[in-house]
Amino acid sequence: MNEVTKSFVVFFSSLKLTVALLAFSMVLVFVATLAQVNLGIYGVQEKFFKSFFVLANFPGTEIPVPVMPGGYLIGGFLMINLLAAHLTRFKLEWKKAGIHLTHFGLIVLLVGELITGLLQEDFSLRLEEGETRSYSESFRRNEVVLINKSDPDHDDVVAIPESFIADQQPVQHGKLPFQIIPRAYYPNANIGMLSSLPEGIDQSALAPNFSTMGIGPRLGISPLPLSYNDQERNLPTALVELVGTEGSLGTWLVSPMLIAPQPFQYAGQSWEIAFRFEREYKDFAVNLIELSHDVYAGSNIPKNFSSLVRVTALDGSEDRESLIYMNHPLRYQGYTFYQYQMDSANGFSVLQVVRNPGRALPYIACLLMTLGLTWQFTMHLYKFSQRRRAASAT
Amino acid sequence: MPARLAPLFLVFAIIFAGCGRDEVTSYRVPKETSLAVPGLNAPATPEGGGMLTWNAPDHWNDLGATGMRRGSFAIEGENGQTADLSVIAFPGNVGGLAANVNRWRGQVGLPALTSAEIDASVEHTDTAHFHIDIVTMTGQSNGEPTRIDGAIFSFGTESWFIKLMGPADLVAAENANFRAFVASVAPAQD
């Protein structure tokens, strides 16, 4: 083993890195939950937690430099810690099993966890009684869309992600003959119609609006400040230049508050432009054939909801009907399907449409630090019996 | 830590540092009915506003009249739970039917629905004066089940909304109540 190796098997496999490590987990947690006031839920998940570095922006500056380890960072280091300690320290005998079980729990838990957080995906899909859709859409994530209307049997759709019209980053993509340039950006907005204002109000006030295409020049954009809110969201608006080779085709104002996506006409196609719920496409379509909500006799006390739907794979392999109610979620392509939100009297059903991989390795790992455990404390009050009959015995 | 691995850690954060990028993505969907844009063909309202009086059951307690609202009330329910009704008037349709509804949605944590969504949700009613829309909705605030039940409806050149917001079993139970108070919303008399 050269001297490189060797100082990295000491570091990785030392008692005190974890120490080290599990003193910063402590921070970590620390310092997000005083950041939760902030951020909420999510927005701490996101930055301390599912992240390698916690990112802050140099002072006076836009750009983010790591000032502790991230969540993925810590669990990663403590896994690699573990199995290192395992490989050189430990030995492989009977009496040790239950430790060596309960760690390999541990690492089964830490991997679950990195699994989880890297992939498990939480979208919503709203249904009204009747409705069919193979789309779900994301709680949070936004994105603006150009769509080629041409085709007479399909969309085309280029989906920018909401961060890059944050960050106000140009766009050229291979399906789109002209580049979109965003002008403006407000995170969490209002727009109303500037001919209904409501009077006395400051136009002025209202953040400046240069759109000069579709139903934008019309509207008044009032920013709101982010919410942190697990029970809201944010709904932003932007202002989109696209440019063509000619020149510019205009700007327009887009905002998911907007229902409808804005027409226009380029090099003779239709287009649409629109900012949205961010949208995942599935390769099967759900049908909400049919929900009820019930309630205790006499009362208004919710005593069920329940949708019944129709999933049908796009392909035609599959074709089936299933009740979702609470605690018996659809399970169907690795996505589970919870009922969510109900609303019988407009007649819509909202379930949350969870993917989630690692979703089996909590419940592996705590069998096997069970098991662990068990072996670990009976040994030992085997050992302990043993000697107390020997003492006895003298 | 060794100095020597100084560096690998510091090239292991710039790279980590970088990661999770989103990425511009394109596909192809099944063609979609595109919906109208709400808001482009507002009706033109009547000239002239006024004032409007109503009829409350005897267990709401009257606020009156304060900042905005034209009306107020408090309804106290079980276990100290309270529903708060409002009365406010704006000029103009002031974004039109969905963007209000949609509005009082967002308030109770719900998603935002379409025009065409909102206008299959919305039951339409006719009173001895005024033709009112009405929306029902139940969703959540500060993590409690909370329903709003509303009424907007157009007098002169003003949209009036009247909205019942409160504990979901509480609004519930008094939406026949609430149903009674719009109906009785009529012109103040001279």
Second form
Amino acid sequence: MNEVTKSFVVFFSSLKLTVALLAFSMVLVFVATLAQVNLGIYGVQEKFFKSFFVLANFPGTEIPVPVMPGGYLIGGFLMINLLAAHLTRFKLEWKKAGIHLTHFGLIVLLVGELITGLLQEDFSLRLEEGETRSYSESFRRNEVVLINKSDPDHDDVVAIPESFIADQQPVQHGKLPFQIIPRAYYPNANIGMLSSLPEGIDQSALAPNFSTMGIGPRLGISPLPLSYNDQERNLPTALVELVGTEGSLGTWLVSPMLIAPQPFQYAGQSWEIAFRFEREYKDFAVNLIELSHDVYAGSNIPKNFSSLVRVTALDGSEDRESLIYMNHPLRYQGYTFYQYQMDSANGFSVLQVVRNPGRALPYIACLLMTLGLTWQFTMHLYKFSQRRRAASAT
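Given the form predicted in complex with its partner chain above, produce the structure of the same protein in the form predicted on its own.
Chain only, nothing else included.
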């Protein structure tokens, strides 16, 4: 082993690095806890823990600069430090099996958190009684969709992620006979009919609206600051121009606040355009059979929310019913369905749909660490009792 390699091994296996990383972790948790007041839980997770560096704008500019290590960087170095220490300083011995098990459990926990941070996805599934859906919707991501309605048997949908619209760069897709050119983008905005604006509202204070098609010319755009409240959701608005071979087809105002897609015709085909919550389609459908909202006798205090659903595979291979209620989710094909919200007065239920490939790893890690600590404690207790017995005999 040459000197350079030896220096790397010594550095990554040193106890000083372990102490420094734990100190950085404490500082990161403290700063993130303070920032949660303004950013909310989701914002803090994205900025502090699901990043390699915590970024902040350079004073007086919009240039982001790293100010401290993020969760991914600290966690990655901790795992490397732990592995390097085992390879260089620890020997595989029965008397140290508890330490090995505990550390291996910690490594599994770090890997599980990384997998969860990278791959976990959360969706919502809103169903009215009797309604069936084979897709769920993202809590925070949105998409602009162009829907070709010309085929009576199916819709041909082209979905464009919100990030493309935010960059305001032209988008050309092979299935579209026209180009999509974002002209304006507001990450959070309120829209309303110009004819119903309260008296005294100056329309010149609204954002410029140069839409020419659909309902857009009759709407006013009021940009709002981004919300970091975990109980609220940002609703973006965009002005999108479609350009065909013969020129512009017009500019549409699109927003998730507009429930119905806006139809138009082009080249003898029927199209629709919409800005909606990002969808994930599945190979099974969920039907809400019945919802229940129980309260304690003599009060309006909720006692239980439950949804009776039928899950049907689209290929007909499975058809079963399941009751979803508090702490009793439905698990199916890698998805977990939780009871999230309910409005019994309007007859709809909202399920939270979670897909987490690493959901079992924290349980395995806790089991390994428990076994390791129990083994280590038992070994020390046995040695202590042996010494006491020997001292008593003497």
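Positions refer to the first chain, counted from 1. Treat the numbers as computed from the prediction; the structure is a model and nothing was measured.
Engineer: Considering the rigid-body rotation between the two forms, which residue or segment among His328, Met79, Lys50, Arg355 is located at the hinge?
Structural biologist: Of His328, Met79, Lys50, Arg355, the hinge residue is Arg355.
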